[in-house]
Amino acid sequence: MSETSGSVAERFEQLYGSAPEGVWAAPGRVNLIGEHTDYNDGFVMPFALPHTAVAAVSRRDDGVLRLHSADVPGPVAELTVDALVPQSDKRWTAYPAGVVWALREAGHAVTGADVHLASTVPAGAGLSSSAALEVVVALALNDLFGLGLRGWQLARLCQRAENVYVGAPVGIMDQTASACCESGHALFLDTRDLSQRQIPFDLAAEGMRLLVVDTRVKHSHSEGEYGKRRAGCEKGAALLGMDALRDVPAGELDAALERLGDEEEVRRLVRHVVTEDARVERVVRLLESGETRAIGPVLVEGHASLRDDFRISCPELDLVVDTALAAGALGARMTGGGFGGSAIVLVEEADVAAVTKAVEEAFAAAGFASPRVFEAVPSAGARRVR
């Protein structure tokens, strides 16, 4: 963490002159399977990560909003709450100040805020570092005010803020994510309803392990081509005179596939979304039913999916999956939104270094830039922490 629960309040009281009311902290997340799917009214399992943002909070009335941040360089931020106005910040500030601006549309009565905030949430490896960022202000200032919100709730204003004051066309798996997770389980998540249910996943007491490779190639999703696809997927669905792609049975895509006709592109995001969905529902069967070994080759299936059918991947994340497969991993696959970010891949505990290995030695001779690899442990969600 660049900075603990104790130096975040701390810095606080640098910056604004008092201590904070409260500290919080809210977890980046990786998606285990189902990819796509959620902007989409599909099936989603993310799990959330010990990496989180931290932010520590206190409450103004007097219509201010002061952010401050200690992996951006630079002074305090000091935004007008009455003056926020949806598009118009460019900055890393757009993320919190987006939820200030959400509470408020929504009728909360939020009344100004100081916020210093710290992350070890990689940005742009596709671990939602920035749900994790609004997340975490969403629970301080509801807390502090009193609002009284559930975390499901949280997560809707957060990717409001996302999706209107930031203009990021996010689904909800990421915001709930970070909101909801528990320690120790996958979280399967209807992201129509917003039904959850929390999966055992604990792939240590069965001699396993979850890699995550960020690869280092960045992206961000307010840019273009994340829009294309989402935009893909709502002509493919009106197309079949469906609500959402969620509503093609698995059954019957070779049928709805035909009556797109020579409409390509969106059949290939139509077989993505529809196998997804069936992936995650597969998947959830295997761990309930004790196979859990039994999720890599569903991993494998999900990554050549998004490769050839969404066409989202990177030559970055093809060689992790393909190098890791051929050192012995039971299953890899690209995660996050695409075009760089992480993948993440599952292997025996007495496999972990020899593929570790492989990878970074894969990324070496292509001339890639050097990994990062860490074990992905499921995790609590957001929190308070002091």
Ligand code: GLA
Second form
Amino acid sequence: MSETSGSVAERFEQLYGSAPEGVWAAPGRVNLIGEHTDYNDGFVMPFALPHTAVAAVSRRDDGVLRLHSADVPGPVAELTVDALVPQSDKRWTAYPAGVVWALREAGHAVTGADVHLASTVPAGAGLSSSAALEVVVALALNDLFGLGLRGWQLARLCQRAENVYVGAPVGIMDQTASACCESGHALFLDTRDLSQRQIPFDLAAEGMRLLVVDTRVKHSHSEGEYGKRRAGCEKGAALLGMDALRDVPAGELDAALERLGDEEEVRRLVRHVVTEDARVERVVRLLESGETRAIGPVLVEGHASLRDDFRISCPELDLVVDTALAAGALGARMTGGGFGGSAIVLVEEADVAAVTKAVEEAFAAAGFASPRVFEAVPSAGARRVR
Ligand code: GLA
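Now show the form predicted together with this ligand, given that the preceding structure was the form predicted on its own.
The complete assembly is shown below, putting the previous chain first.
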């Protein structure tokens, strides 16, 4: 499911007149459980998709950054590395340029580059197409300029690029997933210190599948709602006198809600985050004890919490979940930032066709655009491919 590195290298050569020094790939992700916990210092559990952003890159030493994408019509964009200004660019080029900006701001001598990108990660589907773009460029520059940065360090720099340069207040999950995931595993990540555990997650071996249903409803993080939820969570932590909502133990949730008094909206946000962290821990325990089917109900609880307490679902996402469960799925939930994008569905292999058909028919009956359904296999994180 990745662009062939050969065709990306060939296109690079046509554009820039010589072969690239190398080609790198970085995946999109789905999140199994742990939503809107990453900016609360909590737990997440994403895995990498087979869909990747691929970058052919060569170094330059003259301060020029040239960017081109196979996915966005238009000529090569030419920028100057020491004239990159946060939030001055509203186009796709802000993601790779933001990475160069963040690396240079952190003191790394990145003196320019020629970059050609091509991605198979669906854009606007909540599958981290932006993080894949950032991470693939960061990894390429890390290798080419010999920066010696580890995956989690690249993820931090990419998050900074997105927060400050692009201007989207996202957490650290997507970039870490793209940089650090391993094939056949989900990544149990503590977003407070970025400590990680790779959890074996081979559904096919157990006769199950995980479907991604892209509702084709476009989400956008920078458009307010994500930031509002984040600010509400920060307010909750401040009212409780804590650094982050991660610090509210699940057993003390009721007491914490009591202390929040009549702050109804903050109470709902806090309840989601605290119960969601506990759900991630439950899913890890179930997977590690071989009770994979038992994660289904935990995913469903997570969806209800995002819909009712965090209030970031939408009719299309709810329809996927309700229809899939009625058609026999083991579990289902929205994944990613919300307000559209994708849902995941855990399903017995024998039920894949029936569940897919049920969801497609329900969308048609509701008059929604037809969804894109595909199977997600836990795939490799960012790597050099050529
Ligand atoms: C988006 C953000 C992530 C995370 C999720 C919600 O994908 O980029 O940092 O907050 O939403 O879990």
